[in-house]
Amino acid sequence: MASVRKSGGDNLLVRYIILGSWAMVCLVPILWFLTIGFRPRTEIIVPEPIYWPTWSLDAWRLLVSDWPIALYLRNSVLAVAGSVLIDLVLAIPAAFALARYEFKGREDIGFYILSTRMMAPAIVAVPIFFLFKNIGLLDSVWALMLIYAAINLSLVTWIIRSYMLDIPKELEDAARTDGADDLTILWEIMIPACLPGIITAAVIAAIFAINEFLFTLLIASTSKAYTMSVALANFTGGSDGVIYNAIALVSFIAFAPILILVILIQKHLSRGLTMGAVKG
């Protein structure tokens, strides 16, 4: 019995070792990273690596005094925030719809949704461009939700619906047995039992929303829609030429709110990975 749990525990250790080993592996480019922003412009340049570099709030004293940042990180978490708000609302009944009821071309009409998500974004980008700005929200963080939202609907479509097949129908019959109507079992029962998948669906749609730099130009025209993705571009040309401090601490500081949401999630995202990979 002792040789047993001896046993146990040194493969315990040996897992924690290897779980430490691979942690360090996925930080440390993180955390190097965020030392380029704490560090001068001229040794970031350097041909010769510099193994004990000089600390220095340049980059920060920068994005404070020339850069709006708080307003681009405020901006990035509207846009990104509302437009996983619109597809989750839109993209729930949809799926329920795709999943549960029977009707002529219902597979030809979620492989339509799905294809959408294929289509280059630069067809539509001028008559994006022109519908925004014929109704008045050109340049504004309102029409970034709305072409974000379109953007990602599909995906989470497809992806919420693959959840819902899962969910056995006997549960819904039971719930029909006792009087329930379709918008009662989509809230009661379809909802709690694929969270995890419409937690991964959301997280999904917010890092392709962070990531969308084509229409975030094209629709933020100022400072006043810009998004910590434009941000970023406003460091890699001009007279000062690219500022490479100061691009590593804005990509941290666009990154780190995904990093933290991940782990904060993490439980319900991993379920949700696995959640519609088989399939009977």
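Residue numbers count along the first chain shown, from 1. Basically, rigid core = biggest C-alpha set you can superpose within 1.5 Å across the two forms. Quantities reported herein were computed from a predicted structural model and do not represent experimental measurements. First, how it differs from the form predicted together with its partner chain.
- The Cα position of P40 differs by 2 Å or more between these two forms after fitting on the rigid core.
- Superposition on the rigid core between these two forms places the CA atom of N211 less than 2 Å from its counterpart.
- In this overlay on the rigid core, P53 has a C-alpha that sits 2 Å or more away from its partner position between these two forms.
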The other form holds:
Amino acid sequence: MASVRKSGGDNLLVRYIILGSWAMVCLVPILWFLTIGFRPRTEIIVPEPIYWPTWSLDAWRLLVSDWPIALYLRNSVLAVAGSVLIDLVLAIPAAFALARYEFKGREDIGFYILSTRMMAPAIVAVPIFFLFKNIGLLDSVWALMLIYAAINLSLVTWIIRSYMLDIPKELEDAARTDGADDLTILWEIMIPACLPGIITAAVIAAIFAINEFLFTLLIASTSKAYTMSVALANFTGGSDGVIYNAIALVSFIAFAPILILVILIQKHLSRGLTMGAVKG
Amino acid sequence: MASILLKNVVKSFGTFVGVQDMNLDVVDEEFLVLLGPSGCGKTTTMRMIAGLEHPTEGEIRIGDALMNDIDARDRDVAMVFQGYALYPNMSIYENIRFPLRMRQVPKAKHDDLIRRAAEMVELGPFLDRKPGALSGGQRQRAALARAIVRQPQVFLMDEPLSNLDAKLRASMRVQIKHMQRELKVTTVYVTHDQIEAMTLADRIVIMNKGVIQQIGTPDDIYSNPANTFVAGFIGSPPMNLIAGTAQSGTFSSAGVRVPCPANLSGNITLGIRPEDCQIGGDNLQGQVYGVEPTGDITYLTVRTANKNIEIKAGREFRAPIDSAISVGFDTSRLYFFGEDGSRVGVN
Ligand SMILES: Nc1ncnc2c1ncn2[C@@H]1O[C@H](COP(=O)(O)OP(=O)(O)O)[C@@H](O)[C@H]1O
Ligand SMILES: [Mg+2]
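Would you mind giving the form predicted together with its partner chain, to go alongside the form predicted alone above?
So here's everything in the complex, that chain up top.
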């Protein structure tokens, strides 16, 4: 029995080997794909894989000269950041109301909000297209911003609500007896207390928004509104046939922000993703 | 500084009645303790005074003003919560400052007031810390400082010491009482710990199942319990309650015989405090069930046919288990309760 929980020693080594192998399995494709982005084109499609690459910035040069990547990146950042901001401004007060105020049908409204997320997006694709056509926002980053915000609003509300439910009511009662009104309580007590939840919700929303494809394809028809996700899908490398090293590089540029965001919030992410299991 | 008045206050949660027809008059500058078992409605009563809960019926007044429709934030009441409820993102300094900011106390006065309040609870060196970096006792004192920093009309404290260890509890008890005398602020204090209640209170309100059982000074409650609930709740160990019958001036139960007022008859409960029993005598016959020396006193448990009786015996008392023992009662300190539990046979 005593040897089972032996601390350190071989046991720990075995664990590190297992975890390390698993990490390799997950990471090698990504690293491999990154090296492709930095190889000359001639080294990619060959009968025998070349494991040790000759480094080259060919793909990068091609991208910068032939492809408006800065514009796509700008579109992505603008639409995603704007949508997250809209979500937070709308979701925080809504979550506060759903978590704290007593009113008829509170639980039902809460669940209804979440359930809008469960709908297949294709169902509303056509109405959305005509809606934006009528208000003259086709092929516009602003339209994407609104759509991303709408897609994620329910999830963001739900995540923040679940964090707010975990904040002891006493805190709010204390603030109230200290003389605070509702807005002060929201701003000075609730928001700081559930900041990790708000950040988690924002990052999850950002990830979904960066990856959004269907509606972006529908709304964006020229590079004026193309985001990384749609541009990537349309990208083959131009008139010279499929240029894999450039594709790999673009993919990596699209993927990097998500990776960074996930690393930043990994501590909170699992909590945010299992928020259904948290009470309520 | 103000009196508090509760008049026919009822609080129901759906069909469940949390507080029943409560009448309470807290005098200006008084230290009043609400005492009762968990779930008896103490917190609910306190929250109604604070304005965090609205009474279903009845009137609540602070000073002379009717409070029923006044928001919690507009009542000049400071509350210490059981879980302390310190704002986790603010330093202790900012925590104590929060009520000053909310009540528009001039900024120039803040620092002085905060430092004075912190001084009073000996929290001076910890003002820059976040609540998470304090021990339980320090958090408790921070919560107290936040309550006293603006001189409110009323202090409300909901089991503020229940999360502390016994030693700290005793020293905080003295500190709270001292502070209240110094500040002269009317205080309502909730606890389920009778020692806290006895030591702190000017008057104690004993509650059970949402109903006030008795209101009185600690001495009064101890020596004149109004019913079996109060008798069995106060004292450690509490009063022995022995069910039996009374007939023509004698109360009897299995192994127990004592004189009682001649006007009592039928089913009666006898009450006798452990310290009013002595070894040797002819009021009770039984067997020794247990002997627990504690140093200054020995607790003796005597088994009779119906019930175990607790007795405080002298420090040197020892007896083998199951040996026969007879006990005498101080017959001037007998209590009798009728079938509904209320005290009877008092002149
Ligand atoms: N918001 C509420 N909804 C329903 N029942 C409640 C609510 N608040 C308190 N109660 C009930 O009222 C009773 C008294 O509660 P409380 O005042 O908290 O008791 P105490 O503080 O004496 O332990 C308890 O039985 C509790 O379950
Ligand atoms: Mg309570």
